[in-house]
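A lone chain, given as structure tokens: the form predicted alone.
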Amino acid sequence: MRRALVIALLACTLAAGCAAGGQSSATTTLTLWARSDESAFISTVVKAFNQSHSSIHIKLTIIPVNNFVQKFGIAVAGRSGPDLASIDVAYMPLFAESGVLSDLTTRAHQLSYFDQFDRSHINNSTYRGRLYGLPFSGDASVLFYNTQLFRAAGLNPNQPPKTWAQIEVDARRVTASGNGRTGFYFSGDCGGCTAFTFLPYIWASGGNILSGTPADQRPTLEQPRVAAALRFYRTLWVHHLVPAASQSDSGTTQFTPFESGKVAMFATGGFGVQTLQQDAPHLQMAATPLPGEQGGSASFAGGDAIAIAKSSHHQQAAWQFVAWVTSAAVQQRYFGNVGVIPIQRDVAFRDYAPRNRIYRLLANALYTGKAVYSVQENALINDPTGPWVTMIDDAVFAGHIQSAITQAQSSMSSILSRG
């Protein structure tokens, strides 16, 4: 059986309007979906495409991002999908392993500035050495502080920690301030949150885990560096450095504590920089790499990739959108320029990152970090009831560190022996 019909039995309905973009005599009207988490800036890109461009039209659905791979995986299955869709470069591998994309191989390594393409996202849209999406928004993890917080407790904001011990250090200095005060804030029941702002700690000190390639891949939970990294939030836990609201937030208010100028120190990414300007404009932040137990760093390169649909009728016209989108100078300004980091490295050094110190950092998080890759990786890791968010909910609040690894480690081979 095709995974495209596998996909289609993720979700059991599926939201009216979903058909393929149909042509009037004089203009070619395509459909776009996109997450919700670009809310912020792609109805601007699209308006400034159908304004620059009289022979087509984008006509854009916002799909709310816990439901985007159950819709599009239904829609596309049945034919009856957009012409184009941004989708989270964790689940490139999952669509483009099903044929339910364009390879767009050739038309992308003709393009000029292909090479200035983030590789993070160019590696997640590869599937057996063909392309199925180019590099769409850019997006990195990295950890923030509220540098007020930090001199009240008497810390250097100067100074932010580079090793575990240090943030733990520092949360308990915070912590003790008083005042309501926590020294740091995660979403516990959120498998994509965690992924992005967790991972990065096994990874910066040596660990992973997955292991081989899509056709072998097998869990490493197993490995000694996902336990400490477990121990650590589960001190932060334990010791009241974290927000008793940290254990149910599936990520829908995980940006409310930080917001709230109580907390001291939050992972989040480069969505996260316009979130926080915007509910909370007076907050005092900066941000530094997420670091690994005794020093280095990791991060998770995320954002979306732009991916035509195998079924789209338009294929000439979707392609157009796509080379426009990620040029630079379109990258430039509706990206870079309201905070999304450039997707070009050329672009995102010279125009975005000198702006300031946090989007500096982001560039380099982007262009250093790296993404899970596996064709399960919704089963996997973003599943609310999968294995990754049960060990985390086990090991963390409930301490069962090693038992939580040991189901996860089990759970995870059994969905990755389906293929």
Given for the second form:
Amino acid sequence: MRRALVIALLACTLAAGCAAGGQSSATTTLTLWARSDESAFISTVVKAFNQSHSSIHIKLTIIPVNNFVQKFGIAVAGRSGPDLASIDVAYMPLFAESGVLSDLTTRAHQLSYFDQFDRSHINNSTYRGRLYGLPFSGDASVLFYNTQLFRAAGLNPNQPPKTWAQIEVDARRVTASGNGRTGFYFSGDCGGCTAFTFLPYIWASGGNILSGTPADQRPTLEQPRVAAALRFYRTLWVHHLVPAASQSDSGTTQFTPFESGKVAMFATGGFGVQTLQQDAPHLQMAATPLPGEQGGSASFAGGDAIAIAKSSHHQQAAWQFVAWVTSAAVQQRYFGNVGVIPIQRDVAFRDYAPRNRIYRLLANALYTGKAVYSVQENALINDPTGPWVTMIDDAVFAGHIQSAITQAQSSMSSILSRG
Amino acid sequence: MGAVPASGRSLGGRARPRHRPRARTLRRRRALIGLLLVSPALAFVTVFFLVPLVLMIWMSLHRWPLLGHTSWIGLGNYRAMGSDPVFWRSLGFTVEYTAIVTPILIVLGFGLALLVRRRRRGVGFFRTVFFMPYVIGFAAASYLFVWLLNPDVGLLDKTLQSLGFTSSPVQWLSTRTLALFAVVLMIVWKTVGFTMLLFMAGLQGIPEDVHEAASVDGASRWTTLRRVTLPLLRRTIALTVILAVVGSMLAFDQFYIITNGGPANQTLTVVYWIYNSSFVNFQLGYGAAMSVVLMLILMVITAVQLYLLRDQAER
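Shown: the form predicted alone; wanted: the form predicted together with the partner chain:
To see the whole picture, the full complex is given below, headed by that same chain.
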């Protein structure tokens, strides 16, 4: 014991950082990787943790969002990854399956607030009944609309569309009101964006794009609901109710048309609210759930999970951060207060939702939402040459709905069958 | 060409009767020394080619994620290729790229070699200038072009504008055609010097008296080139064509750095897709299967080329 202490002290005097930081000799330094989308709030979270914990120091590294999966995957495969990672829930099945994350099942169930967690998040972090990550930050997709444009087109801003037909009618009215206005917008060349904002139309109408167990998954694109949703977007496109920029928008300029005040309807999530309020503070907007063909609604429950790498030598310290960051007080103060949907139900509905109608809607959307569960999510959905992006391009912009579906079905089967 | 003795005959077997024990020992010793001499190369090929090749074929028969457990799926990865449109599109693009690059390299390389083959004033300078880009790595050359082609700070657009060819910066990487053009430009600039060097060596190997004989017979320069020089360069042409085709079919660095496969992955080559499958989608087994198929395609192409360009005497 004494010997260990001497060594620790010696190591401390030798290490410049230790002397300069003035931390006690028992400080454990943990590394945390997060994607660049979270840079707005995550540094505050880390700073707050470091200030309130003298024995653990978190070192945050922000990874560009498009490289996160690759960088993290290769790093943990080479056992040189971080101790902690904040991972997009869409990619959790991949990492949960691969066995590089610590099993948190037992410890998670001991948390007094475990039942408060969003179900969809928990589902995406589970593989074969074991839990490999806890919810970290919440997000959900809803349909935003410009109330000023609705009024100008003679529409009642308090009666947003509840079916696809109503979206089309409202879009026609706004487009017909002239002045270069258009009714609807979406990023046509962005897999992540269309999964977040287009897939819910299929779900809300009772359809789905995948079925089967994670180990034996099949695409179900030939269901009639998928074709119907594609036809719905195709109609909006051929009648010029969508700006031409949509076709080549890979997501980088997705907010510009709606921010310009010339587009009436645009689906996005909580992160979008922050962007819109920052870029276009005078925009008058409201939000409504993404509807099904004949009514009903659905949303994509997104956000991040927090996970511990199996290769980390500081499992206990890492868990302390996980427990702290998912706690009610932290979720309220550092997530809810800055506009990120808290991942504890009570916090979300008690503190976050009452602030305004959009937050209430987003909280509802998250806790009733679902997500894509597939270890090949990236290849199926996000890959810019993948089947999902190609199908939307061929069906919506080129009009070959049936062949686009057939092709994507076979291409998705190919991806799921190989390895 | 008939003057060269056939190399297959052993020198030891010619003079003495075959059953003499001394000759046998000598032959065995020679064989042993030969084996000893090639053994470093043999070991090198085994460790760095055969073993990885066998491992790659083994991997291609598995579901082999970058992380996690592997499982046997037999020919599953090969079957999946049939319904993978990205593979076929990238293969088509790679063939197109090869078909564009190879003729340019051969014709331009041969032309440059004709220009600088004879010793005269200043020829050394031009030989150096033409060959210099070849010694730069692909990655460094690609980054150089990324900068040259940049619409805001690049040299190319500035030059075109001050010469009055364009009025506004060209977005070089915004369309498939322009992006492909940019890569072809870079590759030709970078590798044509090597083709030139091969042709120079080939031209130097043609005895001067053959050309003299042709001019005595009254052949024009054009006829001499077509009927004498080119047929004698057959081996050099075969070598340069094979090198250019194989190099282009395996193109990766230049597209990875300059175009990033874009716009919208329209300049995705096969190797780029193998890379993406393996290290973005983490499907290493599928990447290995595509590598095996690409290797087989290259073997067939090379075999056909060798057959078509084989020596007159071998026909």
